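Next up: a single chain in structure tokens, the form predicted on its own.
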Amino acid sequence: MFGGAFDPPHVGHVALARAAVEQLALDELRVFPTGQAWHKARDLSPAADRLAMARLAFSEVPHTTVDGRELQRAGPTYTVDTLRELQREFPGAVLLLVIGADQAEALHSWRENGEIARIATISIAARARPVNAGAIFDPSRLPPGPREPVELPPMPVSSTEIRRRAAAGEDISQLVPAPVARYIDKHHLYPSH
């Protein structure tokens, strides 16, 4: 399971998906654009746009499926609920939760984080952090449970920066997959305010 707002999905997300599939020898990686993210202060782009961009972004990653179920849920979306659904759908399967170090830093605040760690092996991929990002990630704050690291080259790219650049009319072609850049342009996502 690899979830996120994907607003928009960028080259770092795709690299993480590809690395997870290859390094963890996954039979399948399910990508979940989040529905109503409980932890996001800003409104997300429409669900249909984020789902379409995710499908475009991850279409070339082998063994990867974009799953839109979280977008169908009413109310806040929680990872633990999706993991429970996957557990019921695939009894006996080994479930992994693939997250970046930035998400891992906040995992202690996620709903039922101990249950998340019980259901799934947590697979953390480190990536380059912005210069002003604050303290280094402390893995002791994670709930106890199995871990599987994913090695990822430094990629200092963020969806926030991509939205800012798109709103300013700046080039984003090196930051998102080409089909995603075309989608953003065609649908006039991230206009300046």
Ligand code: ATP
The other form holds:
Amino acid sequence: MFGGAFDPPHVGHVALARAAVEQLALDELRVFPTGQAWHKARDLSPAADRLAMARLAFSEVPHTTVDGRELQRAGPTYTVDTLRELQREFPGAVLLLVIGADQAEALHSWRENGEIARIATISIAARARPVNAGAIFDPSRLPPGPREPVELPPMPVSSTEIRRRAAAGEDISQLVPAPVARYIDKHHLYPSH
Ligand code: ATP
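Switch from the form predicted on its own, shown above, to the form predicted together with the ligand and output its structure.
Now the complete complex, all chains and molecules, led by this one.
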């Protein structure tokens, strides 16, 4: 399971997906664009656009599919609910939750995080930190459970920076897959205000 707002999906997400599939020898990596996540204050782009962009971005990654179920849930979406559904749908499967280090830092505040760590192996990928970021990630804050790291060279790219650049009319072609760049352009997704 690899969840995210994907507003928009970028080369860091795609690199993480590829690394996870290869290093963890996954039968399937399922990408879940999140609904209106409770921990993100900002209004997200429409669900249909984020789903379409995720499909474009991850179509080239082997063993990877995009699952839009969280976008259909009314109200906030929770990772633990999706993991429970996957457990029921794939009895006996080994489930892994793939996340970047910034999300891992926040994991202790996620709903039923102890349960998340019981259901799924947590696979954390390094993420380049802004220079002014706070304390270094402390793994002891993670709920107890199995882990499998994903090795990823730090990629200093974020959706926030892409939205900013797109709104300013700056080039984003190095930061998102080409079909995603075309989609953003065609649908005027990140206009300047
Ligand atoms: P925003 O800037 O809007 O907060 P984001 O770039 O963090 O967005 P998300 O969609 O929130 O993107 O991220 C989905 C998942 O991908 C999270 O687990 C996040 O940690 C991870 N991730 C995002 N960008 C990177 C990156 N450059 N390197 C490693 N992991 C990343």
